[in-house]
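The chain below stands alone and is given in structure tokens; this is the form predicted alone.
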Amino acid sequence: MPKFLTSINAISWYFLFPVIFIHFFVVAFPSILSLLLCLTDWNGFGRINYVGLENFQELFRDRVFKKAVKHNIIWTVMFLTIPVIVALIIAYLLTGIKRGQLFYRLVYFFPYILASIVNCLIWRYIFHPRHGLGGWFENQGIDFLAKSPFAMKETALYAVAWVDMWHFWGFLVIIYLTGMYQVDDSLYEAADIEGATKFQKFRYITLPMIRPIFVLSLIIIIIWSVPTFDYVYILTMGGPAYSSEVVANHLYSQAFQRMNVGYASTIGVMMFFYVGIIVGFFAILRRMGWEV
């Protein structure tokens, strides 16, 4: 065997090739194909006709798409506030626990390792109007949760977001806790000598020291909020009456239910551009010297 084939670099490429091959056909090739199909009216089977920018024009006239974008924005705002605040508080409290901390970490992280379908079935049963909390309240003579929040237009989106946040915030607890353990204890000791309160130590020591991890978590939340799909699809399928429809769910329905592949590709391209703008924005901040 030639020497160059036995070199470390060649062996590395042997191991990388299967991953690169799978990535190309599962991610790269469909992405490139979407950029081409967004300019067509292809339905997935018939002839591919070039329509130019008609799909983009139709997209900005699509009321369901506009509603889905609005829901994605609401979803992102909720995930940038509630789970982040709760995770920061819990992580900071956990740093003061010396015994049994591994147990608490497992408890908080456990929902994150459960499959989406399992989490959804748990909460669907909890919110069931007869067999869940609704039935229990009805037995107590309280007319609360008489109807599942997943089935009401006013609450469907927020109920689905609640389930996803319950699944997600444990992940934030772990990464914040990891960052807090990297803070030098001498800083807290100096603050104790100065008579600082726990809140002051959290505000002026913990938060500034974990800022890179904190900003990274915000970037992850913003990016992951764009293609959110599984919890919406499993719990409500975007209903009732599109009240919980998000962009990824709208893309799925266009591609696989209405067989409007060209139009669905246009939605995917818009999602790609949005994520690209977000990543580019943080890249610019990094070049300007920000710790992100």
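This structure is a prediction, so every number in the text was calculated from the model and none was measured. Residue numbers count along the first chain shown, from 1. We call the rigid core the largest set of C-alpha positions that still match within 1.5 Å between the two forms. What changes on going to the form predicted together with its partner chain:
- Annotation for Gly276: C-alpha shift under 2 angstroms between these two forms, rigid core superposed.
- For Val26, a C-alpha deviation of 2 angstroms or more is recorded between these two forms after rigid-core alignment.
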Contents of the next structure:
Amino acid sequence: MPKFLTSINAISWYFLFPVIFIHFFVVAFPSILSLLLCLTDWNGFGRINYVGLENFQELFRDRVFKKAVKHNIIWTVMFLTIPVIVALIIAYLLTGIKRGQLFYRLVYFFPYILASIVNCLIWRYIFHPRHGLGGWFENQGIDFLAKSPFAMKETALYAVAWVDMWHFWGFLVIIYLTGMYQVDDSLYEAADIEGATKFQKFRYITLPMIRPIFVLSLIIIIIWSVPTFDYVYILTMGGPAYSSEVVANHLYSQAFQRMNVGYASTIGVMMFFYVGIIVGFFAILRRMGWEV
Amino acid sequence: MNKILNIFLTFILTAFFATSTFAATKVVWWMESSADTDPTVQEMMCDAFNAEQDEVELECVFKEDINDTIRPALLSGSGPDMFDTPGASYIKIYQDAGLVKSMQEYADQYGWQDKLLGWAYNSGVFDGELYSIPKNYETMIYFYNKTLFEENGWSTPNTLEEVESLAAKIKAKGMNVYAYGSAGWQPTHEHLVGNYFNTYAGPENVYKALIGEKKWTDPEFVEAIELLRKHMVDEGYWSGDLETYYSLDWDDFNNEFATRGSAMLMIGTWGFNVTATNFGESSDDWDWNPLPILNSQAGSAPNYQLATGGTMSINASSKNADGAAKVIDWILSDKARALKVTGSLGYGAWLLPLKYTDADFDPNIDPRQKRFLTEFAEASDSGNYGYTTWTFYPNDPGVHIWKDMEVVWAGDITPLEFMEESQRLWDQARADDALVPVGKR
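Switch from the form predicted alone to the form predicted together with its partner chain and print that structure.
Let's see the whole complex now, leading with the same chain.
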């Protein structure tokens, strides 16, 4: 047997082969197929007709798609700010707690391990106009939350994002906390000697030292915000009046409700390119010497 | 020793061939699963079929989201011998793709056309051949709290004026006019759109639009949508206001109706079971009526919208198609048995569109349910029928109806713009040959 077939490098490839093989058929091949399908009018079953760039032209005229893209951007901005800020503050405060910290960590992390359907049902019930907080306030003679925020077009997107953030921020607390524990205590001791305040220590020691984890969390948020689907689908199905429609929801509707699989593939391809741009952007930052 | 071995081998081979020759043909049927009905269907249909004959062995497999499950199975050339679909628009796609078998030879052989109601049979005919049979039919009606109506001296409404006058009286009593909600099932909106098309624009006009002799942008359809908008948004007929309508789910609105939160419930006939159950726990009594006619061009007699709630078909790649046809024929051949099955399910499922007569009914049937079954059969036979969107619309225009109705209610587009988009999608579907069959009126 040739030596290169039994080398350490070759053996590594043998172990990787099953994963690569499965990945090719389950992820790569369908993805390539999707790139081709976006040039067709396939309905998921029958004839496949080549339509050139017609789907892309349609996409740029599609008012729902435009709305969905806007909602995805709002969604991403919300997730890049609110849960990140809250998680940073809570994680920093937790580092100062010596007793009972595990309890807090469990409490904050708990929503993250709940299934999305459970989280959604809890919040749908809380905001229910009859049985939820609205009904309770009404019984007290207070007109507050009389209408579910999921049912109003002005608030639906934010209400759904709120539920998803409630489930997500505990995850950020845990990873920030992990990063904060890696910071060398001697830095804080030196700062104490210099008379630094808590905020100064956070600003000039903690934040720079956890930057790799912090940037990683931002990348995760940006990438995960693109295919966001489950919370929107369960709580509002993109309504009312597309006020909470996101791109993945629109893709689902086109592929599985309207049976426009070719067009849905076009949406998928756009999502793929968008994620590619984000990843490329961070790759460039890394090449420029940023610790990302 | 050799002799013993020969005898043994002969015995084994004979047993093998006898088993192969005389074993029942196995037919696998994937059905849409529903936790409430699956055990009854298994017992009264599948087990009963197997107990009555030994030629075909039927295996019923209950699947969640049948349409998502069946699609990859059919595309891969495998899948069950028989399968359910949500409706005719799906069959059209399967037929185009050659994934569903024509049942015309079986229909001719077993005389299915004579057994089924005409419109129901026609709903499965594509390019002159039968591809699906409805396993359930339904229509839109309204239930009302009879006790409440009697206490207040209210009459059930038959015209738009009567509806609006009654609505004002009901609201003055602090109740909602109709209980209904779309939480958990956004397509609920299409029930209301269909109601207004059929009772305002009228079934004749809807029929003409379905077959392309009229435009969906014609004034009667635009006015119907405007009237629905007014009743939903301005008047808050359904559960008080639009936002509450969006927030209430099946249990919520049925409970609201049964506890006098609302005076009426405009819903499909699948609501019989839950209404009877909920009112069984209350001292109030209930009854039902066909939908009031909101405009003279919709005719003077009430019309019942035709709808199929699920279909059964044979897989094009089935090797046991003859056996599957025997299963279907067994199901269609005994009206009393069919009524017994659907009766056990509260007439909300497995209501096969057969030509029932008085003699077929169980003497213990609720007279209100019997009245529906006989009145529907008479009305649909005499041409007083309309069309539901979920049975007669192709996918894209159908989804548009319930997705974009919210945009009209939100005030983001006008009823005319809504109907213009509808017309555009219908034109596209017609050009793509994606229309579902509509029997001649």
